[in-house]
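Shown here is one chain on its own, the form predicted alone, set out as structure tokens.
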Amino acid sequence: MPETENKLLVVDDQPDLCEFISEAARAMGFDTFAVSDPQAFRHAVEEFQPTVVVLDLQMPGVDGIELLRYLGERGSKAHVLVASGMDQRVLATAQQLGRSQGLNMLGALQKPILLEDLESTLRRCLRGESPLTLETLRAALERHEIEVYYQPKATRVAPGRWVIEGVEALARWHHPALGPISPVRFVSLAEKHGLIRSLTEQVIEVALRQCCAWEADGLQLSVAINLSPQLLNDLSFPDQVARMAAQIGADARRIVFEVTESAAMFDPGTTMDVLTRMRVKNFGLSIDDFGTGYSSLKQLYLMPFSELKIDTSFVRDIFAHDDARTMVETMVLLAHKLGLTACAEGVETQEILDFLDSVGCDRAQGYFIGRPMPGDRLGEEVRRWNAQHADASRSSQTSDSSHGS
């Protein structure tokens, strides 16, 4: 791949966060470089010459304001994005200080950083993004270039114990010439030009075969697959999916289709027909991004969902805003009252997982549980997580018994 005009430098003392930002940026076409100390940062600014700088405000030995001053003194033309766990007032002030230094401030993101927020912010300063044409996408589908990655989902099997029993299938595309292409780009192109069914069917087929492979390896995992709103208007789709599962030998009860709240409400009559037939054929149904759309609660309770996914925007703010905490707790209760499983997205820390445990949330998904990965790597990660949590559970039980004796 030719050298890109997009170069991102991230400075943070948290290796996991550096990796997260770098991975997301590379998927968008950036060259990336990560450092954790001020000396390495100054050297990288000179040698790497970034077009985008992502910096933390709080690091041992130096703070982000000093680094902003350094960039200003060097006359840096890079876009600067501040990332911090500090409150919004501090972030706003930091941005103002950066502007006063003559810097091109891109904005500020509060930790834990959401992938969609990071991608949306970085996209604003992406230079010379490689053209993506309909012909390129059509050729990729014909060659089966679209890969499927899987993000683990943990289930609360007992108070304080979370076991990975499912995954979400996510489409990924690394073009041999254009490099990594964001799903935001190729999914929207597929929807615009009538290729979304072909794309979705390829993802479903790969995911069904992977589900069977895991089962043969002793892993019984459910697989969630996202459905485009366009497919909810296709009355033939339920039969097609059922045929695919039967031909591959996959258990329909292990497959869950995720539908966004807004998509479900676009054409409620046809959608209810399609979704009900999916349930009749034993597939699970999850309402995704709940709380962010403009839905009718009456329509929602009439539709045959089996799971309610609480949107990341609520989960990430549970320790910053009392209202967000109340909303998450209320949505868990609503799901249970409607006989649905509650799943929280955007779980990035142990503290968030502990809160979800305390309110009885059934499932959790996010980078703290696991990142998207190829199917052949997932088994090892699932076994490692589940073994650790089984050990933790046994240790807790042993401790409780010893206290009681």
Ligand code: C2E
Contents of the next structure:
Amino acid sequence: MPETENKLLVVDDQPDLCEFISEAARAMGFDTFAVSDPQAFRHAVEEFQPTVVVLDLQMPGVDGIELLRYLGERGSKAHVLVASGMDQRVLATAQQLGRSQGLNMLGALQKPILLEDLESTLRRCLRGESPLTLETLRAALERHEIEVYYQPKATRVAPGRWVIEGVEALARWHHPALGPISPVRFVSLAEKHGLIRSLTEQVIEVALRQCCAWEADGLQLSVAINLSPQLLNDLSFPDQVARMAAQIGADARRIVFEVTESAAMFDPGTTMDVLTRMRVKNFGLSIDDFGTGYSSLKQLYLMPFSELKIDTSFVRDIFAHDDARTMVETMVLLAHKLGLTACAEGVETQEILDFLDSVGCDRAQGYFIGRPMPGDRLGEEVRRWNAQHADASRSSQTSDSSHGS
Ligand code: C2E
Ligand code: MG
Ligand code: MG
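Form predicted alone done; form predicted in complex with the named molecule now:
Below: every chain and molecule of the assembly, starting with the one above.
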């Protein structure tokens, strides 16, 4: 099969959904084929040779997990997307299972599937015209085309009162021909090809300068920056970051580095050395996406973290599942018992924020508080939010701040 072919196989017992997915895929240039039973599925895998498989996890008489196993046994190289109306954890587990069988898991689609989500996911596995190559990324780094957006992080300063005191820096790349490219995608490409240090240095430099610019404008915000596991294996990294901060004039106490739980496992000895020296230099350390990685709780108490970030997948489900609520509450307690602050990610509604407030979560981040945005737009958003929350008892009043929007 030539590399440039795009063939999508949909496996679902709902004909309308098969048609919806097929139509969207055809509009993007895929050949499509839809099946709804295991025999037809096996036949299609052999004959049609899909490059992408969209797999429903629940079908009468067969479950998607069995079909995943079949693909794994066949050594399939196709991108696999799982779809289901079940909760995020089932989808996450199915993906882990697929990965453990050597499959190229592309992600999960929660039913009802939104066209926008489907298209952006499928775009990532289109072969042919304009693939994201190492050279494209290298050129973007040389031309400093990677931008940094900032998402507000609110701090609970009193019961019911959340004030924005910090942000998370998130890398953004809008390629002229390929459109917006997810950081998950280009960060992993950079990691694979030795470009992650240069990418991270660019993000750190831009974020530190922005932090100083806000300060000059009267806004004191802490800035969290994501670190790839690979950088934690480099003993020179803490000194380099401290040097950059000193040159730019940024206070290390305002800077937090977010590390994923699984990253902390990479080489525990070196990682611990690097992280401890970062803490000694007054940088904050946050354990990102907590609860989703592979590392044991042991990593958490061994490494010198100052904040625990509760992953979106738990936060999003708190009203759908009692056990998600229990997990969030317990993670807040765990953080506090270990002397860390707890930050919930993926806060999309006031109700979720109220729940977090009731369990004493210290920080919250998510679309309800603010989406990632360019640095020059952030000041206005922060001032607006903080003015509205200046006093919980008069939360609907507007601000008297001279900087107000
Ligand atoms: P992360 O560090 O866990 O960042 C949070 C992600 O959740 C961001 O996705 C953010 O846009 C998204 N998000 C925030 N609030 C909500 C919400 O309420 N609902 C939902 N559905 N999503 C929300 P983004 O920007 O696509 O970044 C994805 C991941 O890419 C990040 O996850 C981080 O691991 C990585 N990343 C981003 N920038 C960098 C970087 O400069 N360096 C490294 N090493 N990794 C980065
Ligand atoms: Mg993060
Ligand atoms: Mg996270």
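Between two forms, the rigid core is defined as the largest C-alpha subset superposing within 1.5 Å. Numbering follows the first chain given and starts at 1. Worth saying up front: this structure is predicted, and the values here are computed from it rather than measured.
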Rigid core fitted, then: does residue 362 show a CA shift of 2 angstroms or greater between these two forms?
no
Using a rigid core superposition, assess whether residue 50 undergoes a CA shift of 2 Å or more between these two forms.
yes
Threshold 2 Å Cα movement between these two forms at residue 346, rigid core reference
no
Displacement in Å of the C-alpha of residue 73 between these two forms, rigid core kept as reference
38.0
